Structures are given as structure tokens and as C-alpha cells.
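Below sits a lone chain in C-alpha cells, taken as the form predicted alone.
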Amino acid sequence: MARRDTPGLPDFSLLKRLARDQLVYLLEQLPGKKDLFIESDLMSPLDRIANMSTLKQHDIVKLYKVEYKATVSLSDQLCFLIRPRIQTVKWICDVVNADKAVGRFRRYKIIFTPQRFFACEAVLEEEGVFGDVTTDEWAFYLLPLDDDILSMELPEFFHDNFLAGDQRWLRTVGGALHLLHSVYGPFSKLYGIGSCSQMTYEWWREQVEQGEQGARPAEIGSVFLIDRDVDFVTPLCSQVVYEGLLDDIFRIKCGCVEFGPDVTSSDRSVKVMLNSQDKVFNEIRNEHFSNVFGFLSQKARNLQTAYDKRQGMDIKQMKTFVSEELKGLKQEHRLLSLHIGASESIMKKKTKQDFQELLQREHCLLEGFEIRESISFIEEHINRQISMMESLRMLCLLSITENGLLPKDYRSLKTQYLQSYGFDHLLTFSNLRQLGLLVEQQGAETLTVMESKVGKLVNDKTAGKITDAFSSLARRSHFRALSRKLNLVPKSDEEYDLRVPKDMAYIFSGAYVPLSCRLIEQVLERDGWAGLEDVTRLLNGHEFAVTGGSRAEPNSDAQRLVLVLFLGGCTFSEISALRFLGRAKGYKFIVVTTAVTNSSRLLEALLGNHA
């Protein structure tokens, strides 16, 4: 139950209008008829901002997907809407040079989004086309996926930043935060943890100090920034809330999901927008999957009752019913059929993969019980080649929860995995080791002993620097210690009632409270990191808590609006947990993320063959 009425949300449709107006302005900088080339991963976000009819109003004749081959466009003006990627810029250079080789003159405009990088302009110069094209940037930072979810749609942030060490996207995230501050700020408090969060905050602060400080009412109270590598356990756990399962099985893309013939019970696929406008989905999106069928059957009965009202109506009542209710009932009936079909499809797939046994093994790993049995389960999973990604996920979860694997287990499991799924995954194991997702215990334990001995000889400030130095040598997890200090694994003395959840652990069947969400809860309760020093030390620090420029009343609606920014992606399970926390504590959470992620997307970004 909510402690008190939760505050209303800001109108984020304004962000769409700003993005649309800027894009239109940039397109009009190239007057006349033109063709537009768009990168494939920008097509869905663009459709949410400006559809084809809007583009045609501004002289776009044809739309092409960037496919890295010779262009078939006959237009004399070509516009390219792309991410700042070297490969795409080189392809554009090839297009321009091919035209020059046959003596064809065209005008070219490249619009980089969300920003232009120097490396891309350097390529244009190297290829000899810098003077033939005009470049601009479309500051399309944030796409509202729902009333309380904003996505930057930058899935590459995770790989580029955490694995490759490329920090160029941090300025982009800082730009998104600055946009929110400009439109909905000022913020009263800013909290954060993680090196990326700290750098983003510092860049944002510089921008604010350089800009004009206009006095306006604050619509957002606190901001919490958190790096994805602070909590890898949560995205590696199987999702069991409805929206999370939809994402795991059907892949929600840009707030939209495509249901195939097995769900629609027809010979065609249907695309469905998943947001709070869908009344059926909105009521079950945060529910544990075990509750979903009961809700859908009750909804079906209610819908039938509403249809049955027609019986015995006179002409006037029937006319009112048709004009006011029938259309809504038909729409609800269509959506209900789709969600029932999706639920049945989920049931079939999860039963086939021995899902219950998989969940049981996950829970054992989280609780620290039956580790040898879990290793045997993972070995069987690998040797039967049930699923390459599932096997890798379970290996990573085992490693993180156990603070690394014993050397003999690590070598044995690695060998079995490579023999089952191919030796091209040697680089995958190297990537996982680099991020601390799959490591041996030996080196990390030796460093821990050294660190503790050296730490006793120096003061706290120097000890913090030593901790950073050691953690960079061998990344390691302290999941067990964090779990005890933050009570992440509830005591299993009594059965957990998933119909009436008592805490955020319900999103993982009562087995685990997401570390990321627990940190947010604790920091908001304490108004800072005081009392959490042991926790931040285990998380390698980089925490901060600063006062912003807002002087809103402590109990005002704005002060109870908390914006959480995930750098590296967040899961739908975490969003569900924050919604539950908001209802329980009287907050309203707005989730901003570089992209929505899950275990598959996170691990795919670390595969050795990742482009």
C-alpha cells in the first residue's frame, strides 16, 4: 500500500516535441527534395518522434536503410541520419567518392545523433570528402518510452564504456541530464555511485555553472546516478515479472513488441506498443508471472459482463452503448487476447527449458547453498548444449555470488564451455574476466590480503586510493558481504506471498532484492551515504551526495519525484521494483537509462564476436 498519494509526473511529451522541431529544422537546412538514409537502429526511435508523413511534409521523398552497399537513390540531394560510427562514415565516403568518379554532382548532408565525434570528421578528411559534405548534430538525447521511462537508446554505451574504456558517451549522458535540468529542474539533491556516474555529474555541473541560472519551479526533486557495474547480479537473474518475461522472450524494442502467429492465433504478426495506455498491460506489467493468468481470466469475465449489458437495452441505450463503450471494449478485447496468447507462449517456452529447476538453482546461488549441486547443474546445461547464453549467464552468476571460482572449477567449466560452444569464445572469457563477471578466486584473494595489510598502515583517504588501485588490478565481487549488510536475500523461514508482496524481492519470487534498488532506497532514507561506508568500500567507492539548486518545500510533490539514471542499462525487473518502492514509500520514480537491457543483451555485448 502507498504511504500517501504519489505525486504526478512531468509531461515528457515536451522532449518529443523538442526533438521533432530540431530535426525538422536540420532537414530544412538542405532545401528541396531529398532522400533520407537512416541507420537501422535509429528507425524505431525516429518513428516515435517523426513518422513518414511528417518527413514527407519536409521534402523527404524516399527513405532508405543504411545497408553498406552501393546506393540506388536517384535524388540530387542525400541526407544521412546516423550514429557517430566510423564504419557508417566510411560507407558515406564511398558513396560520395563513387559519385565523384562518374562525374555526378550531388549535395550531401550528414546528421549525427545524438552528437558528432571528432573521429568521424577525421575520417571525412582522410577520405577526401570533408569539403563535399555538410555535417550537423541532432541532440536527440531522450526518448520517452512511457510516462515514467526515458531511454537514450544507446545499447553500445555498455560495451564501449565498461569494456573498451571509451568514455566519449559520458558527455552524451551529461547532455541528457542537462536537458532534463533545463526543462524540468533545478534538482534539489544529486546522489550517485560509480566512476561513470561521478564523471557524468562533474561534466553536468560544469555545464550548469557555465549556463544561465533561470528561476523556475522544480518539477523533479532528487536525482540518483548509478553505474551498471555496481550491480551485475540483478541483470543476470531470470526475470519473472510479466514485462521482464516479455522482454526476455519477445525482445521489447523501443517500447514495442512484435507478437508472432503463435500468439495472435493467425497467420500474421502484430506489433503492440507496451505502455500505460494499454489498460490490460498496465495492470499486469509489474506482476509476478504466477499472478498474471488469474488476472487475465478475471478481466475476461468482466469484459463478458460488459458485453452482456446489451441484452434488454432499448434503442436509445443501445445507441449510447455503441457510441461511448463498444469501441473501447473491442480494443480491450483485442489486447486481452494478445496478452493471453503471450502468456501461453511464455508458459510453453519456460516449461520446455526446465525453468523451475533453473530458478531453483539461481536461488541457491543467491543464498549460497548447494554450490556443488549448482556446478553440476551448469555442467549438464553446458554438455547438453541447452542454451549458449543461459550457460554463460549461470557461469557468471556463480562467479559473482561466490566471489570468483576455485581455479580447478574455473578451468574445468571453461574447457567444457569451449568444447561445447566453440573456441572462438576464448575472447568472450577474456572480456568477462576484465569486467569481473567470470574470474578465478586465487589472484583476487591474494590481493585482498595484501590490501588489508597495507590499509592498516595508512589513513582512510589513502586507503580509499589503495582500494581503487587494487580493484583495477583484479575486479571482484563482494556479493555475500553486501547481501548480509543490505539484507538482499530475505529469510526463507516462511512462504513468500507473491499475490501480496511485502518488499521488492517479489520481482525474483521472494529470493532476492535487487542491489541497485536497495542502494537507492537506503540513500533516500538516509539522505546520503552516511552509515553506508562499509557498503561503498565493497563497491569500490566513487559515491557522492550533493545539494542542487532547488529550494522546494520538503513535502512538495517535486521533492517526492526521484529521477534514477542507469549508466549501462537497466532491466524491466528493476523498473518494477522501483515502482513498488515508490508506492510503499510515497515516491514516484522516473527511470532514465542508456538502454533497457537484460541478461542476453548484456552478455551479447561481451561476446568475442561482438562487432
Contents of the next structure:
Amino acid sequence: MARRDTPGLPDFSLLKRLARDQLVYLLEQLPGKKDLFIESDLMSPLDRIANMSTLKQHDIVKLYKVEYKATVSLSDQLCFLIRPRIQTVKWICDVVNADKAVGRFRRYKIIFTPQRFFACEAVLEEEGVFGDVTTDEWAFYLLPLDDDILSMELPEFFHDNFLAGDQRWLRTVGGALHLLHSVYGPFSKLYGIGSCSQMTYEWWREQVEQGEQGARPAEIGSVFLIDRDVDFVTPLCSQVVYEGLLDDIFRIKCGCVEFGPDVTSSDRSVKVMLNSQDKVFNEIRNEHFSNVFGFLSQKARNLQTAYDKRQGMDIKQMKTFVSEELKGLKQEHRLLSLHIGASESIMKKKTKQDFQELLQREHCLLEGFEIRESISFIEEHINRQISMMESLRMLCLLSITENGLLPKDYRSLKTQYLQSYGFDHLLTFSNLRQLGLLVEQQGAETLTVMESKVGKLVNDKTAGKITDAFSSLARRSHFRALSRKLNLVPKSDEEYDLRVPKDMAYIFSGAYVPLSCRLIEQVLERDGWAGLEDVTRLLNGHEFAVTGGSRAEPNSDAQRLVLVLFLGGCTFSEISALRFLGRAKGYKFIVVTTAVTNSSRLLEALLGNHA
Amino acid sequence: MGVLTKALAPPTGELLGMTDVVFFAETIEFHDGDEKNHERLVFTDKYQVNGRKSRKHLHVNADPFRAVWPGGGSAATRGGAVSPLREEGSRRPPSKKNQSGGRGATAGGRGATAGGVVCTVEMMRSKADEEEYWHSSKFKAFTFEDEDEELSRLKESKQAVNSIRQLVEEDDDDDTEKVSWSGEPVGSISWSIKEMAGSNQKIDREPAFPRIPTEPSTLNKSHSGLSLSSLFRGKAKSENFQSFSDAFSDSVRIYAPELRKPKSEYKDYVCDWSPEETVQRLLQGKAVSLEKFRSLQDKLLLLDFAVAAHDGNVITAVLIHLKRSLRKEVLFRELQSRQTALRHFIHYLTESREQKLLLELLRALGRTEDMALLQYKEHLIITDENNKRDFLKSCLSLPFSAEDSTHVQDHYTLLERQIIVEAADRQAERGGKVDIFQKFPRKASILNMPLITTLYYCCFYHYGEPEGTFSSPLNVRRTFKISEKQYFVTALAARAKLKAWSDVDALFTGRNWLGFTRKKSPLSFHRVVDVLQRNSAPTQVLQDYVALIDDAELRISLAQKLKCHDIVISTFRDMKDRQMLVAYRGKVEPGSAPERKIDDLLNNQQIRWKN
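Please give the other form, namely the form predicted together with the partner chain, since only the form predicted alone has been shown so far.
The complete assembly is shown below, putting the previous chain first.
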């Protein structure tokens, strides 16, 4: 019997302190005044855990952003805080070699985060600066974005792992899992699906086995690992839950959003932190957008009433009011007006682009209904050069839900796309095909026959590799079959009350239960994959369910805390869905992700038209 | 017609694929977005953990916490008074580098400033949003401003760092890259020499190695640049992973610390690590020499073990070694049957931009299409349009798929024409003789724009031109085999933008077999209306097209929205819907022509209303 209350969350601010203290320690290793170069995508995460005075205290004089051009720094010591990227290291080598050429002597230190790669050190060696430049690692694995969201802030995981097939970040993810296990574990159960999840799990398991088992009380119950490529449909859908919409429209970056003048109705932009500390936001973040306006206006009325209390107060009451309530009211007022402004701006933008029609077409694709109409809708979208990303998103959604496009449609849509948005998107199409996001239908039989033929010729291990190779070449999505088996598309004839959602489908207006979250729900319910064999087969396998090392009581609070680790990113809609599931079944979910993603970020990582 | 019109605006959008980048120096503000309250004790303990971690754990997959709390004691995490770390530390012999302790002790007295302190920093930044973010005052709401707290925290940090530093530096087994910036680099020659006093093994090993103690950081004691081993010399792993050799050196250290270093290093050289053990050591980030694997079989074993360990970092490390020590033909041949390694190698070459080798690899693998795309991709970095055109021309002979080869051909032809048209139009614009360029000055060059944008441009500036010129829309249409619908949509948008309503009208004109003109459109009429309305067509133009919408409901709703009263009224009349007509009377202006028309109809006795 599921419990209705939800357990409290572990204190993740500990992770911030750990990261900060480690950074401080690393900086302490470099005494003396120095300039610090920070890679641009590390700035926001860094800002969440440290501040300028922290850096100042450790003799950082000036801060620069890494920009791949000659440095203007005059300091004798340069410190670089970067991601382990070959291009950045090459730039640092250029800086060092330029100094050498003019006979300038400085000390250089690279701090790689979250880890260093041999390939980067090879660059230092090849460029002849190994030894001139010393390196270190800052194991900053996890940034708590909110009480229940931990992000690795590694968006490149998606591209590197799924498109390029480079497994270098798996260990990093394993490291993050290990960190959580060390601080908050042990875990009672681990479930997962997808080859990366499996490899990460295996790596982590080895570490645990090599280490000693602690007898700490567990703060987290089970863990669910899921590869992003298990479910591409969900992140490609338009988000209609408030937080997801904000991300789609304004782009939430590291838990923070910038509202432009159109939202603030002033001449300047405002940066707002979006998390549970914001009381107004916290109440609407998981709501379907159609409920948000009603909520906000109710809230505005309440606020008015609270302000109105002033009338008829005597001096003493007024004093109490001012000291106790006014500040809170003002704060609430500010937040309320921002969210109202944001909602208005969303409405304006969405009406302008015929959002309603777009959603309708999307729902048709999910249902497998009126496919020809959807194709001509997408075609018109392309012909009119409406948003390049939206067109691409709809094309991919069409391809995944339909298990590929008919060759005739594929050619015609591709040609029109290239004509409308540039021929260099040839490269984009090649990437999408490689990942299986946008493909031509092929005789499925030929592929299966080939697979089994090849499979017979070689041993199992190699066969696995070959199957992997096949699936990456032409990964067949079985969305329709999965949708049937997991009941992802609720019957459309029933009225769906978005105000009182009855299942996770509410995050997509009642049209679709996110596949990823449905899998999590089912596996937790069944305590494993038993009975889901058909489903895992369609998802390409690699599922597992194992017992962890925890000896905690099965019904304790910790056991109802479920950590979900998304390899390759998750969307705010999925987080909302999990929060809903948690409330419904008495779980509390903690989402760990390589990065928060959405359809634009996902597709941008695959665009080929940039050098 | 969002994007189409945007094409004439300055190049900012995604369509144009370029972003104006502005660099400037500015003020940055760091904020402490962290929580205020946490127990001191926890903090201190964590600090130790962390310091330890940064030291020992970074490269290694070990659990930092377990090392600190043997037996898994997480009591410390929860505020317990025990600090096992400190106890452990006290057992150690006095640090050889006690200066660090002294350094830290002073630090406690450093003035801590409030969290939100503004620091002037020269910071090169390319994105306005980041700049705004760093000094947006709105963040103050989330900053940490308690000065005392900050100060006391800092003191704690210092203490913690001091207490672990000795320990941490003491623990240093084979960590050779550590450099303290004051004094001698830990890994520098001078330092190593001191360390090596009394160790003849070390001296035996590098008899001819030049020792220049006064020259810091030019040479690393691990003879960098000469051997890969220096590259792959990692950090010490944490205790729970200790191999026998380390445990041994550990115990030796207590009695004879000076023997420790040479001993463990010596082992790296004399021990005959198998490929498997070597990979294990790489995985742990430990010192490994790969040079000794000279037979092909050994090299491949290394590779296969690395692949089996799922660590992309190690796979790439081995591949770099293979790349340096094998003829490329041999390496390519072996990679052919190792898909995972191959993907890593391709990604490595892509990232380090070794285009030539990558092309050779693809050719060797017979992946000609990928090779063609890769070569084609190079056009993206060419900025000069003539060079780009010539480059694209050279791409025409590449082995693309039949489909893509047409696209590349089109790409070349398009740029070739754009260059011609651009030159002519620029001159025409400067000459000031051509009307249209005076009335609607060009906002951007047409170079490198997508085909449809080019067509739009031609429809805008060169509409009436005979088919013989390159800039004629008809010529563009014919050359690139643009579909009728696409041509129609684009021409419609361009002429509507110019408010050339007669041209718009002419687009629809077809003659039926009786010779009567009637409007027909490849695009549904409600889309036509949408296009026109977005180009702010007047009501009298709009209503002609609204009237042609087949679907009555759609017609009425659009007509109502666009205030085409006549259409609404006559549609209701045709539907014999008296009630709707009465209701609509309330929506038109009193005393206006539409109202009179409604009244006439309502008074008309001849109409047989359905209600």
C-alpha cells in the first residue's frame, strides 16, 4: 500500500560545500597573486558555489573568460579553470608558447573539472609545454540546482556519448553516483535501462566492491539509471508545464532565468533564480500552463487583501505589520508580478506562432493519427521558413513516432528543409540519421536478417557489439508498440481535467504519459523488470535490477526516496511528472542529470552547420 | 512571415547562423548563493574530507569518504565530534613541508568580505546575458551577507585545510605533478633530487639526466616529453584501493620516509605489468608506461582491456599510444573490427582537428560518404565567398550519395549566383538609380543565405525580370526545381510585404476552361490569409481571400477575427442561422453599414431561417 505522505530530502547543500572547499584547497596550492581564466560554461556553476570574495581571499586578482585569443593578463601566475577540452588546452599551449617566444616567464596551472583526460595532457606534451604547465583536478561532480535536482552541468555528455560514441564521461557519471553513494548511501536497489546506464552501473559496482562497505544509515532508497536514448519522444515534445515552458521560451540556465523588458515591463532585464525558495514559483512550476493564470490572479487577490489589512490598524498593529509581514508581502509582490509578466509574455509568443495548432499536430503524431495532415503541416512550416528548430523538432518527432519516414517523404522533406534553412544542414541530417532521430524507413526484415546472420557467425560478445553498431546506424524506434504496451496515450474520448490530473499525462495536456517516467513507475511498482520483457526488448535491452548494500528497513522514509539518474539529460516536464508520481505513490524523487535539457538543446547538439 | 522578413533584417537569428560578438571589459560580481546555516563541526569535518579528496581521490575512482571514516562512520557528517582524520594525521611523521601549515595559519586572519562584494575584474565576455547575470543586482536577494558568519567559516576552512595539509602532503606517494607555487615545484628536479637522496635506484635509472635544480618547472622529474609514462602518471589513489606495493611503501614510510618515493617509482619500471594490470592502473590514474608494449598483440590487448573497462578516457589514452607507435595502415586495419575503439579514435581526431588523418581513416574503412561530408564540412570555416565557392566546386566530385550530391551541387550553384547578384545589386544600390533599392534599402547581403531566402529576395527586388537573368525569381525557381507551392508561398510573402496587392492577386489567377478567371491556390486559403495578415494587408484585401476559405466554420472564425463583417453576415445568411446573425449584430458598430445590412436581412421575409 503506497503511503501518501512524502519523505524529506537529504541535505544536498553539503555537495556545494564540498566542491567549494575543494576549490579553495586547490587555490591554496598556488600561493601568490594570480589571474584566473574560467571557461564560460563554468561561470554559472561556479557562481552557485563560490563568490568573488572567496576567490579574492585566495589571491585571485583578475578573472578572465577563456576566449581563445591572446591574453592581456600581466600576472606572473596564470591559473585556468576549464573543462577537459582539447581545444581549450591547445589555446593554453598557445599562450604559453607565445610567452616563451618573447622570453616571458610565468607559472601556469590548469585545473580541470570534473576530471582531467589523458588526451588533454597529450596535447600539453605534444606542444612542448608539459612541465611548464601543471595540472590538477577539481572533482566538482554535482551541482544542486534545487532541493530535488542535482545537475552535473555536462551538456556535452549527450553529444559525446550518443552521437560520437565516446564513453569518456561514463566514469564521470559513475563518479557522481559514487559520491552520492558515499555521502548518502548505501542504496537498497538499483534499476536501470540502456547501455550507458549499464556500463556506469558496472563501473560503480566495481568501485564499491573494491572499497569497504560502510554501516552508515541510508538516506536514499533505490536508484534508477536511464539513458536518454531510451526515450527521445518525451524531450522532443513541446513543454506545457510552467517550468518547462519557461525553459523552452526563456532558457533556464543553471537554475536561473533572465526575464527581458517585455516581462519586467521596465527597461531592464532581471535575473531570477527559479527554485523552491521562490514561494510563488514553487506553487506553479509543476502546473499545466492553463491553470497558472487562475492561480496567479487568486494569489494577487490574496496579496491585495493582506495589504488592505493596514487600513484601520492602530499604531501598534501597524508596527507589527511592518516588521513582520510587509517584507514578505513585498517579496511576494515582486515575484508575483514577475511570474505574471512571464505568463503574459508566454501567451503572446505562443498565440503568435499558432501554438494550439502545433500542439494538436504533435498530439496527432503521438497518437498516430492523421499522419498525412501532419506531414503537410510540417511541410508548410518549412516552406514558410518558420522556426528552423521547430521544423526539425517536428520532423524528428514524426520520424520516431512513425518508425522512420517513407523514402519519398524523407527525400522531399529533406530537400525542402535544406532549401529553406541552408544546404549545410546536410550535415545535420547526417547526424540525425546516425542517432536514429530522423531516418528513412527501411525494410525492417533485411536488417533483422542481417543481424541474426552476423550474430550466428561470431561469439556473443562480438554479436553484442555488432548489434550496437547496427542499432546506432539504424536504430528502430518502436514507439507505437511501446505506446500500446505501456498505455502511453490515454483514450482521447475522455475529458481530461488538467486541474485535477489523474496521471502523469497531464504534463502533456493529457495526451501522452512520458515514456521515461512510465518506465520508472512500472519498474518501481514491480520491483524489477518482471513482466516488462516485451518492453525491454523493444527498447534494445540493457535493463538491470540489482540489490544494493543497504540493510535498511523496507518501509523507512529513506526507502521511499528514489534517485533517478538521467544519462544525457532530462527535461523539466519529466521532473514535474516524477514529482506528480511521487505525490501519488508516496515516493520522493531526486533527479540527477548530466544536464537539464529540452528539445532545442537536444537538437542544437546535433546541428552540423557550424564549424 | 517571421523568418522571411527577418532575412532582410540585420543578421542575428539562427537562420543566418552568425552572431555578432561584442567583447568588453566589465565589472563582475560574485555571489554566494549558498545557504547560511550549517553546523560548524560538519563544515570542519567536511573540509578535511574534501582536502583529502582533492589530494588523493581526484583521479581515482575511490570513495573519499570511506578513507576518512574507516568503518563507514558517517557520524561526522551528522555533526558527531569525532574527526578520525585528525587522529590519523597525528600518527604521521612531521611533514616535510610544514611551510604550508604556516601559510594557512595566517589565512584565518584574512578579512572576509561580505558575500555580495563587487569586484572589478577585467573580464572578456561575448554574451550579453552573462554579463548581465554577473552584475545583476536582483541576485542580491540570494546572496549571503552575514559578515561574521563568513569570517568564522573562513577560519574554520583554514583550520581544516591546515590540519589536513600535512596529512595530505604526507600521503603523497607517486604524485609527481604536484607543484606548490611558492618554493619548489613538488615535481621539479630540485625537489626530486632531495627526495632521492639515498636512493641509488633512481639514479641508476636516469644516469644521464641533466639536473638543473635552479630551473623550475622546465623539466619534470618524470622526464616529460620523452615518455608516455610521464603522461599517464596519475595521482595517488586512496587507501582503500591500495595495492600491495603501496601498502608496503606506506609502512616503510613511517620508519624511513626517504625511501618511499624511489621505492614506489622503481616499481613502476621494474614491475612487469600485464596489459590488463596496466589498464587497471590507467583506470586508477596511476603511473604507467605504455612503451614497453611493443608487440602488436600486446598493444591490441591493451586496447581491448580498455574497451572492456568502459572508460573512454583510458581507451583514448591507449589509442594515442597506438597512433604514435603503429603505422597508420596497421592501426586502421585493427580498428576496423573494434567499433567502440574506432568511434573513440574518430572522435579524438575530430576534436584535435586532425582532418587529414581522419579522412585517410574513413577512406581506409570504405566510409566514402562520411569522408565526403567531412570534407564538405570544411566550407564552414571559409569566410571569403569566392574561396568558399571554389571550395564547394571542388566538393562536387566527392563521393556523396546520389541525393546529397544534388544538394551540394545546388549549394555551389546558389553561392555562385548569390555572388553575381550581390555584386550587381550593391552597385545598383550605390548608383541610386534603381527605385526599389532607394525605397527599401537592403539590410543585409544575400550571400550565404538559404535558397528560399534568396528566392524571397529576388521576388522582392527583381520580381518582374525576364527569366534570362540570374536574379529573376522564375530563373531561380527553374534552376533549383522549387516546388510550385514553395514558390507560391515565397512570392506571396514578398509581394505582400511590398503591399503590391495586384501582384498578389495575379498569383492566384488561373483560367478555367470557359475562360473565366477564378482564384486558385496551392496553399489553403486560410494560410494565405495568415500570410497576408502578417504583412498587414488591409481588410478589403483580406476579405477577398477569407471569402474563398472552403470550411464555413473556419471562414467565420477568421472573418470575425479580422473584422470582415460582410463575409460573416453572408455566411450566416447562407447558413440560415438567424440567431447567430442577431448575436453578431451586437458586435458590429451601431449605425454602421454592416449593422444596416444585418437589419435588412433580418427584415427580409423571403429568407427561411432555420431558427
